[in-house]
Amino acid sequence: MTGWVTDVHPTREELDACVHCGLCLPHCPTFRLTGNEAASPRGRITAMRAVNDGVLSVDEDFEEMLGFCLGCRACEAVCPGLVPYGRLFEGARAEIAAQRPTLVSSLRRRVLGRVLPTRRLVETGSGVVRILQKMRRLLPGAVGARLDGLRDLSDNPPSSLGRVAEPEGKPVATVGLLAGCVMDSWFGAVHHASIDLLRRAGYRVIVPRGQTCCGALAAHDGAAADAKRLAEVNRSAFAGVDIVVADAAGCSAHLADYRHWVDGGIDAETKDITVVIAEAIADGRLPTLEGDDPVVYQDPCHLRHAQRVTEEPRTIVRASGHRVTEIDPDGICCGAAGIYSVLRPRAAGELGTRKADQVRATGLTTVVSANPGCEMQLRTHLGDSYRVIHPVELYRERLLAESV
């Protein structure tokens, strides 16, 4: 079979935006790893265009080309033609899911589109992980290495679902916080820091119980129908709020692209938590604290490349009384990329090692990053002697210390 079969496939207009200039090549992590044109955005778009024209089919080679891509969207940030590569990538992955289903890939997409959005199943799985963490020394090396990337779930705060927090002082707006799938169970401290800072900044915060997973992982893996369904659920859950905020970079990036998955997108404005908190600091609704302690900041791809958010998290770090130490002017992906590190451990491991080496070269042991996947990847490759923390946690921690 040649051509497309889904309604989310890459369009001729989107494909023709690429003029094959090659400016994306040095910014693509998989091209850097291999030097292979087929592992570059330009090569992948060429293959998509060939499928669109009926020259090639969605075959094993096409699946491998797209499967090797991290979806980091670094190419978008440097593209003079404004090629929507993230959209092309998700559309092509949906075609692979539709035209080349296998038992393993179908089960994987079932997990991403159905299991992760089911709160009780995630909570049950988290309970199992807590037990495994306690048995860490008895587990095989590969399993233990995965656990090393996680926070200690025994210390995780209770769920934020259903919570309503009233603002300090004059109300600014009503914020709906995306709880996400694993964020609430595995990174609850980030939610609690986000809610507290939003409340201090004058926002009324609600965490609707009717919400679900943002759908990013499902969309990236080609589970288009589930991605659409999850977007519809969240559009209804967040009806009536002024701003929808996510404190995971991958989630906020996907929320910003909801218009591709549900007609009109989400009704409210969507923002990453770092943008909202940086605005509050700039407006004087949150204080700037004194200090110059150096920390490393690592750019999550879906903040830097997908949303072009770079200064805001650094503003938060500086406002917390810390000096930002840069490690990578190009913002190359750390290799986490959702479930990429599970599916492509060799490539992900090489990228993770390179990022960890950049951190070690600074001599600093505190790393700030605004995405859970990046945090787990960094912790896995850096080890226990390094601390990896979200910008809002770092700022709130210092804020609480100052008020003692």
Second form
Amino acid sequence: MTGWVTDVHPTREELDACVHCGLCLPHCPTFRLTGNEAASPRGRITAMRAVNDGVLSVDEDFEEMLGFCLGCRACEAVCPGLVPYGRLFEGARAEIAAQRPTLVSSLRRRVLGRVLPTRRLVETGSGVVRILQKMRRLLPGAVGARLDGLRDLSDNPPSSLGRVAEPEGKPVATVGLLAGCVMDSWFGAVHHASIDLLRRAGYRVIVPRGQTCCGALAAHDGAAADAKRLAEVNRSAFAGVDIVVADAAGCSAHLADYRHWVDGGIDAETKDITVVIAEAIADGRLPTLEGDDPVVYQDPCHLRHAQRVTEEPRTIVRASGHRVTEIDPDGICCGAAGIYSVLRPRAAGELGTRKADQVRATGLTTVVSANPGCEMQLRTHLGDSYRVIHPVELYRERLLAESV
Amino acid sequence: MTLFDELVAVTDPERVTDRPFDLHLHSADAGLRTGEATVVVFAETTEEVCDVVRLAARHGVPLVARGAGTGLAAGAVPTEGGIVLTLTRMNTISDIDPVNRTAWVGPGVINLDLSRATAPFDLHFAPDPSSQQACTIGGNIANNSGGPHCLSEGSTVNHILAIEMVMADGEVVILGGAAPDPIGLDLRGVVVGSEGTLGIVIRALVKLTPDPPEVRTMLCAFPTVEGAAAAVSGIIAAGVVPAALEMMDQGMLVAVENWLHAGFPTESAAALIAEVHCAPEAADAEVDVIREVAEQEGATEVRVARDEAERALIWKGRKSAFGAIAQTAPNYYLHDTVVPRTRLVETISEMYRIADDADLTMMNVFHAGDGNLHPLIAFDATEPGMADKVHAAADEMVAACVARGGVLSGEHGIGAEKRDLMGTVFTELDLDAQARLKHVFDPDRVLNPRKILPAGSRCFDYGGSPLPEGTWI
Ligand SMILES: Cc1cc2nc3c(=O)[nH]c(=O)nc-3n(C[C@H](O)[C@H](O)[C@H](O)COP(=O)(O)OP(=O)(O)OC[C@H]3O[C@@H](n4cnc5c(N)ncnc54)[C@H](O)[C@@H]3O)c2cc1C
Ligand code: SF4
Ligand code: SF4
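Now that we've seen the form predicted on its own, could you pull up the form predicted together with its partner chain?
Next comes the full complex, and the chain you just saw is listed first.
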């Protein structure tokens, strides 16, 4: 038995936190789909423990078990034993990368660890996507469908990198905004809304040029060395700011866990944009608007489960003059899960369909979600008669409409 | 054909596995004991279950039914090897009848999902084990599971009207029916609690209970465990039978609070959770009685949940308690004994004394109203000699309960874990009668063999030794 080979492997102490009570099982999307212990959080943890104890090795089955996991961390949020599943998952994925590399998976990790963090390459890629979007009707179904979740890239506003926005009075604090890998080129409007709202809330906002991709996708896929390198770059790029803010739930969750990748983590508070804006609304630094139009709110796993942030985005939706309609008491993953929807189309499709059905059952056509992955997945499964939008965009839209 | 190939032939290649990881993961439940599965099958239909049972019988290999694997007594652990038959995929709820308050439910339906499905009709399934978010109806039936609210509503056996079951020969029978008192021998009570040793439950007609008109949930903090225990019998003696009456000691309160941040009184030695279900006019009076008794027994704080959110939080804390142990130690071992309510105070003191003497960490969280104790020893199984020390103390605790007129298991079942303690509460004659019953249902001992009944339970194969083989007393 080979055991572990990397320095980020799941540790005995982390694994010992699980008393295999099974309370996490029904919260796990893959267990819900299969009813199989091997597709459950407890099963995955027990499998890691078996490797740790030298009973079994990192083999094909171990790889499949962890490959099927969405990394949604629903199990972590409900675990009364405080098992750090997200960390265990990244450690186990890194082991798989180290012990069972294949041509395809190594290439994929290279893309996540090297290409996505390279701005020039992302811009070139986005140019190609823009052209493909224009020829959408000529493309074969499967390829075309991949594009349906995206926003129309020709509407994407100019890059926010390098911007500095000053508030009217004395700044409450300085916020460093994470531009992300594809957020800037694909969801640029979210950055624009975030920067404007932060400024209005009294923050000085900077979008440092020296920053890079947060490294979440690399970390989830086991590209540990890249994840460490990216975390170090961002640690220096954001030196001196008071709060590092990300407006994609996946990124803010990863920033919050930077201590797993770089000593001491990032040297500032890290927060999701929805938390900062909700605080400003609660303090009266941003207004609460009148209105009661119902919209659906969808919890991104990396807010709800990884960061336990559920109230803040709802506060923003309410303050924008809308009523929140709930769809899923358990917040089961929509199946997007980073690149999961590409790697595991079947499971992702089942979860996406389930989520879309829940939305359709409400009869409403606007869905608010604070993560780009969820947004694309929802749009793919709902079609273009639905509007999927980030809470800060919804709020700013109303704010501007009111002030006219 | 090998057993594996035959299983594939009657089910689906994707639902039969003997891969090492799959076998390893299906060889344990939520307890400590492990076994060694030979093959794991996921059934989806009645026909498949019948075929699998027949194959097991023909090949002479044990067949162990498995629900969610939250059992604590190794009921679903393949201690003798063989087929683990997982029933989680048979999870259909059909024929919800709001007028007669019944529904047909597959064995793999999760307990809480059933109550959620019937919520639109203001009905719920009353047995609510603390594991209800995860455990299945099949497991509940097999273990005759209880829960906090079984104090007023009774355990699973009181809520099962009919059971559709595959017998050891692969035939399907329906026991009981929609009528409250079926004609002929009522075998439901035999099957509920039989832990998968008499047949495989494939469907059940369950009784649904109307949601209470008024609910009040109280949290009372006590400076001593004995005070809390005295309040338990005091409340009931005062003429109030709360819907639920649960106790958590300080160790548990701290662990749960660390995770949930719900405002549990972590400074107190113990807390009681009391819930009353009644007509709106009666609620205040019942709350007052409980408050009065609690204060007489020294309660330092009596809190009534202000709204549904606060109430839900209190229950979430209570029901997650076992899992929260993980913060203290990687393993826990617990018993599930029941003592007469009037002897609760002395029994609890005795539990702490035993743990103290053995220098072990013990916490308590239990269904106090029923006198159903869960003294829970937290430890690290990798420490040399630890497991033996824990078992010795645990056995002493059982003996202390039995000596006070208690029984072995309130709700978790006997399985393999408590099997060898059966002799402490049953005579040879009792065990023989139970073994004969098992023989009628399963003469070839295919279904979950060597569970519940210690080896040699039948008089004619009794070796004369009062301590059956494999005993770790
Ligand atoms: C945190 C925690 C809290 C708990 N709280 C309580 C509590 O408050 N009250 C309580 O009573 N228990 C409690 N338990 C114990 C456990 O949850 C219950 O015994 C539960 O009913 C087991 O259900 P399961 O689906 O997990 O069954 P499993 O563990 O999978 O199986 C249990 C037994 O049922 C048999 N079985 C399963 N399905 C079938 C079937 N279809 N036909 C025949 N036999 C079958 C198995 O062979 C086994 O013997 C708790 C456990 C945990 C981990
Ligand atoms: S991860 Fe947590 S909830 Fe899940 S089995 Fe382990 S201790 Fe229980
Ligand atoms: S991260 Fe999500 S998919 Fe993975 S084990 Fe946890 S709940 Fe299941």
